[in-house]
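Consider the single chain below, provided in structure tokens and representing the form predicted on its own.
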Amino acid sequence: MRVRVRFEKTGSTRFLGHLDVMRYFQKAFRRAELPIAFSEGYHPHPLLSFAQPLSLSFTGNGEYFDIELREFVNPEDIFKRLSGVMCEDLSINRVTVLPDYKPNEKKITGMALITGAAYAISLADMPESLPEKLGGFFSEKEYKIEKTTKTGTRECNLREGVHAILLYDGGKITRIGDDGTFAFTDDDIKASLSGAMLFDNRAVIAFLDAGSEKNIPADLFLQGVFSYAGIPFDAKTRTVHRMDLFGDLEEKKVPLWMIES
């Protein structure tokens, strides 16, 4: 049995490197009583993948991992079992069955699954004109900045990889920009930012590309939009908050939890 399991890395926990959340989950299904599977060999260790890691810091909403099971558990059982046994800060919120795979097929993990990712990013001392700035900027076809990675330093086009500039104030959502490329409403926008840390309840939320082929971090794209419109940026002036983490689906952007492979 395969579940893909959502969940929320809040508070303190947000200190937790991705290590520690990994021991953690498997000890809370150990504690849960639930038949993990193992891999064979003479090292066998959980069948456990986790999506995109959470940065160290950020807290996250919609966090993934798809792991496997000995036997087939109602998902209903194993969301009751686990949040009886997990803290607060750390806690899931959706379990969902994926088929099982056929024999001699590709395993395809969450990881490779994603395209893309919404961050809710709350300045401290948010600048007055940074709203029309970020009009600006989603207007411009190109923006190039310097991209750094384990391979090196490239230039990038940071305009491309945005598709969604959205402005959150005390409830209220103002889009700024959006091509239409992620399916995610105001509803769950605002039920993603559960657990959010967000200075005075304003946030610039921004839908950007991630994953393994494409992918743009909140910070970067904070360096390219503050760069655009000429202000300083400092980043121990913000909290940055994961909403979810996107898939494609009939030519959309959907949050992981409903793509069953």
Second form
Amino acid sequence: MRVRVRFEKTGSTRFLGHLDVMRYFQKAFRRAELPIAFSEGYHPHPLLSFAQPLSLSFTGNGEYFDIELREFVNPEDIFKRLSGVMCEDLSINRVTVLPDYKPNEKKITGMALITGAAYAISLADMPESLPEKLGGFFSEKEYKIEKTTKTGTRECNLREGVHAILLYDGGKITRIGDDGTFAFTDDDIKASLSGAMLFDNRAVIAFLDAGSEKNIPADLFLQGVFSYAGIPFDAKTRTVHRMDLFGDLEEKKVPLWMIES
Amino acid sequence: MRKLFLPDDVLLSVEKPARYTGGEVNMAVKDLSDISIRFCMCFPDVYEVGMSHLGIQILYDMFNRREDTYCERVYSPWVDLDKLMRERHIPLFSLETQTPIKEFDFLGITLQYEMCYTNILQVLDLSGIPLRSKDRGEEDPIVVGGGPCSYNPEPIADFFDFFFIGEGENGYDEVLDLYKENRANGGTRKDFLRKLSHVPGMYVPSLYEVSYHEDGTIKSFGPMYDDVPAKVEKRVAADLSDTYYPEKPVVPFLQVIQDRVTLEIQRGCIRGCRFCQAGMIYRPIRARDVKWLKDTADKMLKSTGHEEITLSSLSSSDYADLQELVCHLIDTYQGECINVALPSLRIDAFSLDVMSKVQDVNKSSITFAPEAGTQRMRNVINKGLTTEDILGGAATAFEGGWNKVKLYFMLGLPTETEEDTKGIAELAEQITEEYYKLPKDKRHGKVSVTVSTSYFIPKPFTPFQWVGMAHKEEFLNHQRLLKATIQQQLNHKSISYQWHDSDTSVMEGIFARGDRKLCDVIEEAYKRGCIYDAWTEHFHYDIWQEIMQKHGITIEFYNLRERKKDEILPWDFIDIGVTKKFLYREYERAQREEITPNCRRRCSGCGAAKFGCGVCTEPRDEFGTSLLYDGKDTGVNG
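Mind giving me the form predicted in complex with the partner chain, seeing as the form predicted on its own was just shown?
Below, the chain from earlier opens the complete complex, with every other chain and molecule after it.
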């Protein structure tokens, strides 16, 4: 059977690299005595596929991996047994069952489905003018910035990758701009802020394009809007919390766990 | 949520920040309000090395079973963090509660190899603890050392408040109870250490004084007070099937060197190789019960989720129930894709059969450790392996489909001649010839033989503790001769040769048999920036040479000279059970090229029988042979 596990990575585990998290979950399935399926060959490896890696020092509430099991286990049991073997700050919050691959079907995993991400970015010193500047940014049609990737530096339109900007202030949520691409409610936002490390309980929430096609990392967004606002940016004075990862379902971007493929 | 001690920007500017954040699976979590003793256990090397060490996991588990004690861990910060901590005056802290080390009651440092000595000072210094025991006050933790290098603690004696000599499973309760009692009675640090010196196995260096002859050798060594014992007898865990063992070891997030369950099947060795310190200090050999091992393996695999299990011991082939255990592990866990990593085994039908079950024969290699190239030399070191054993084992392996052989040797052994060195090349050549004896259709490609050499370093508590170590030039001559001899041979293309760095060996030799005079040298080297000396890229031999010269420490005195029979050796006050008389007798037998039978075949009266356990109490026949003797005079891979 195939399952998709949504997990949170917070506190001290925000300094674990992607490979270490993979190793952690492989061992966790063994501790939970859940029958992982392995690849064939002399060096069998678990059939485990992680969604987008989370940058070091970021916390996350909606992180994902897909895994194949050798036999069917009730998803409530999977959740219970896995939860029983977790360490502090790295725990699961949802298990969904995915349909089995049909013979010869191309294997699509969580990673390939991703088209969006939501971040809560908190600043040690939030400039008073920032909300207004963010509003200004959102009303622009285009804002070009330099984007550096493995293949080099190129210009990209930051504005088109930004679909909603909200302000979170001690439980109050204010919409600065929202083009309606992402499906989410205030309750979704509050729930997925669990584990975030916020200065003054305040954050800028951004819904951004993500995945292999178009990807706006949280810091690129932050640098971009700061440069738009004409405020100097220092990465040391911010925390970033990834609230969820999204994929496309019926013209909307919805959290990955809602997509059953 | 545990608060991290290091600020985010520091963690983000160092390599692998998870080395410093703790929080691993099975980490001990306790409520500090219930705790009266805080013990921090340290392995003075980087996290990935330290977390691979079984001994710390055993002691960590043992301490944490005590309700009044919370044992935490600390490792050497890597050089990148070391630099930042100094620049920003950040003190060293524990992984569990992220508490400064200075707030602990005890700092326990395991001493696994001599080249970690400057890292001990790094840990003390970054913790804000005075480097010398004499400069510490009531507020400082009690600094204790243990492990193999504590069998000659003198080169680092000034840095420790006491050393625990022997096996930690037996004795720490007495130490901790005494500590609590002393504190409850308002006793000072000095009071505690004085009382502690009465506990068997506890060496408090500050209570002993040394005087020297003009030539630098020891004139006298002894306690300064009548109530302090002159001899410190090692502690022994007599029954290894009824003692502490971590059923839930800590599972690191990072990929560490030993990322697997380690099952210690026995402690000690019956072989008596004359160069081997472990073979003497862990006498007598004690096996763990096979049923206990099977149960423990299962519990550890379930509690960790590790994908691999390995067996640990000095000479696994001497474990009586090895076959039963290995077959059980393979049958039980192979279906779960849990790899059984085999320890080094004597190459025979059994070991090749299990190797073919758990390894890819085409890729894996078989290993022999003859240690010396000629039979004469092997008799000197009491390595019972013969050329026939090696060639026979290799032939069987070649028939089974293997075509890669690894050979381990030492250069610079006592009495070694050019013939012995050339013998290494010849043995490698003979193995390649053995391969080409196979009919062509039975061969699997080309044969590959890898010869590795390290330099022989005389160690305390071995029959070679008196010998002069070879000079660096001699090492290099042997190495060049061996390389040239291999090159001249017919099958030289099938043989590759790797050798060990000689400068590190020189320093290791000095530390191994050093005395208290070295404390100044080590402290100065540390202050000049030496740390991580065990890592070739961080080892600065030129600095060490300069400082030794300044302090009048010569290689001639510490390494090259042969010690006299009646010389007081710095470690003579430690009683490991094995007597100095026995060691000297073995030294004389070595010079006569006589071999000594293993402990099971016949007892040689080494002295370890006084502990009344293990092989010394096995039932014997009328010839004095243990009923567990398997008739094999060859140990691990030899």
